[in-house]
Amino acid sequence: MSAPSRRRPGPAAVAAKGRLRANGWLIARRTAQAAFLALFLTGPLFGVWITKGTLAASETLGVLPLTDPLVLAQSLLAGHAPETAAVIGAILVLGAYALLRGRLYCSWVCPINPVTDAAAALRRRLGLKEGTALNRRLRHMVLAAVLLASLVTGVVVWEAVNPVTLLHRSLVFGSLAAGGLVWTVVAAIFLFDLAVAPRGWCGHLCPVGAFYARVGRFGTVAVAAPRRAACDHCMDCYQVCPEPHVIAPALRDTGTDVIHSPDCTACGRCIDVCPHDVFALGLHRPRLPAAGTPVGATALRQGDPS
């Protein structure tokens, strides 16, 4: 394919589908992120405790424990004996993301996602074309280092510096003491993505994203390109995709129109900005290592040309 166009992505989709449909999945993700945060905020703000805790570990309605499995893994390696509820919570979260898609966490739940999305949007608006090229394997190296550090030190290392946990704790509990540090970290991530490495944090450094990519690599939620014959190679999808390397196989005649890469976050932005409704987000049977030729996707929502 030719090099990506540097024109601003989106206007063609707005002209073809209208502003609402051209931002439908983005609106849905922001709504989901706000809803997840709201579950934790009802207690501190209104005294109605729906969910207590943070994204690292929580309890909903006093009966449903949920635990970040990466936190549990670090805790076990550090030699800590977790409570039964923490183990059950981790199994529930692990099972859900393994069944669906691990990196749904990154685009639909993580509170850092709007920050990195904003940096990417500003890069496009400013016409910043270059940046430091980082190896995508780097985040897996960081993940391995985090687990090894927990094993060696006996400390749940990543949770001490995890921007997601720091930000979520600050938003939910309003910790003034940590507020300055939290927003400094958030600003650093924004500036890193903006001025140093495009999509550098989520795509190349964050060990949480690396972990969930491994967890949900055979998940059932996926983006597909059932109308790839209509693609005019405008490259808008590549410009908005947080992991653009995942798109090409689905647009080529490779035996499947499904994006199977575990790096795909199923954010739906490629669907939004495509004026020809090439893409759809849906369910598919997972492609297991010995499954043979993968099958296509069943769309959950696919726009029909007007």
The other form holds:
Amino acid sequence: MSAPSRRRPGPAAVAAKGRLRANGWLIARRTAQAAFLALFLTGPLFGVWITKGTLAASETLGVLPLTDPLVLAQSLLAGHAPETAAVIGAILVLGAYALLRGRLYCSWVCPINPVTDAAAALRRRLGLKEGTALNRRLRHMVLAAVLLASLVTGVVVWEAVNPVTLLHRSLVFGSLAAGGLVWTVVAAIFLFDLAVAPRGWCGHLCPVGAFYARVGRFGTVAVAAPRRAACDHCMDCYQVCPEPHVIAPALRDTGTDVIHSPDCTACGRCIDVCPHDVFALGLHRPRLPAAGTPVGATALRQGDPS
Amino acid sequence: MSASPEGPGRRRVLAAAAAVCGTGFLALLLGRVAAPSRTLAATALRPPGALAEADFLAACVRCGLCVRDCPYDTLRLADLADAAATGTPYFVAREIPCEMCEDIPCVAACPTGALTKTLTRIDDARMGSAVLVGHETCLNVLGLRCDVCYRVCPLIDTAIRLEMRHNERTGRHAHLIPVVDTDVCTGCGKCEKSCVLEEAAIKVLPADLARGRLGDHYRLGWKEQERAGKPLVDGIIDLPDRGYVPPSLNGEFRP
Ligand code: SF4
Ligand code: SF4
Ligand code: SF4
Ligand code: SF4
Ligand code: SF4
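Next up, the form predicted together with its partner chain. The previous block was the form predicted on its own.
Let's see the whole complex now, leading with the same chain.
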């Protein structure tokens, strides 16, 4: 792709559709992220317990167990046979994301997402173009390394440093408010994305996002470009997309207009920012691997720099 | 672009090899980073029913459900670079000890079994073990009657008792020394919490630290003999003992 002078994305959509519709999905997402956090916080703040625990494992209304499958996978590899509550919780989470889209977790639940989104927004505002180009496949290596290290050391390795659960835990248990060390981790990720590598953490390094991408490869929720004929190549969508490589195939004149790449987080920002309403979020039949293609091949190729 | 026909193939193999090596190094790094989490500060005690530390670090997903269900706010989750592995539950006896709830809600809440449900009686919990460390500071050792640690113990007279010793200084009084039976003490920390000194003279330490450990090859002769039900070596000739035999033994000295 080459776009010599890029305009700031957003104003064109606001002019065409109004402020609300030009930010609809963003508002919905921030609301969802706040709501997921609120489920955990009504208990400690007001004594009304809805969800106890953290994103690693929780119990809702005293009956519904939910477990992060990646954390449980590490525990299994580390040599522990977990009790049924945790296993059921992991199966529920795994099933939901496999059915929908794995990286919905990233754009609708994960507390780190607003941080990296903010870094990307600031980059755009400051007009920062340059930065280190990391390989998108790095995150698959980090994921493999996490699982390998858990197997070898017998410790749930990633949880010692995982910024996702670190931040969530300190929000819910109050150590962030008390000035815990987690601030430094969050600041480090923000500055890394801002000054070192654009979309560096979520787009290239985070093994949690990589894991959910793999899980939700054949999910049904997807963004598509049904009105791609109206596209005037303003590139606004590319600029706001946290995984810009996923858009190009859907905008081509030929082939499917559905964004099948598991990297797409279904954040809907492209829908918001397109002045011509090219994109729409909806249910689509997953693209199953063609007979004879090794299952891993599609995902890896889609992670390739294009 | 390489013109040689085997170019792309070779490049792919090299890239794959680099990826595998990179993954290995990353794993090594992560393993090292997580390794310090294996050391638990001596002040940090695990909740009742916690598996042995190495197994606990494989089992606990750091969810905090145990923390939430503790009615006394005893437990807390470790922050980054805290006294225990990041995100794992622990408590500090001197701050809030474990109240030894009969229904053990923390164990009931644990979804993974890191706090094992095989613990059904709280008296069987072994969160650590109390030790009298202040042999120069404990008021009872100094000859006073404080007894606070002894009186607050939920397992008074079994986990902790007062042992009478002659007071050499006055020559007329007794010391009542708090003595912990590490086989019975649950490590709840109530004694440490209530010790009246500025810095507690009695402390709950992780069981390994508190109890010490014999070498695996050590055998206690009298126990082996008891188990065997007979002398371990047949035909030992018991020669008459020579030397000093305290009169109190009526000549029956048996080493
Ligand atoms: S990539 Fe990782 S940090 Fe980023 S939103 Fe997804 S889970 Fe959160
Ligand atoms: S036994 Fe009771 S007081 Fe002790 S840690 Fe568990 S819930 Fe808390
Ligand atoms: S409830 Fe169990 S898994 Fe969760 S933090 Fe406590 S010990 Fe760990
Ligand atoms: S820790 Fe102290 S109070 Fe608790 S059982 Fe042991 S001796 Fe008793
Ligand atoms: S409470 Fe402290 S000072 Fe008093 S007897 Fe016990 S250890 Fe000694």
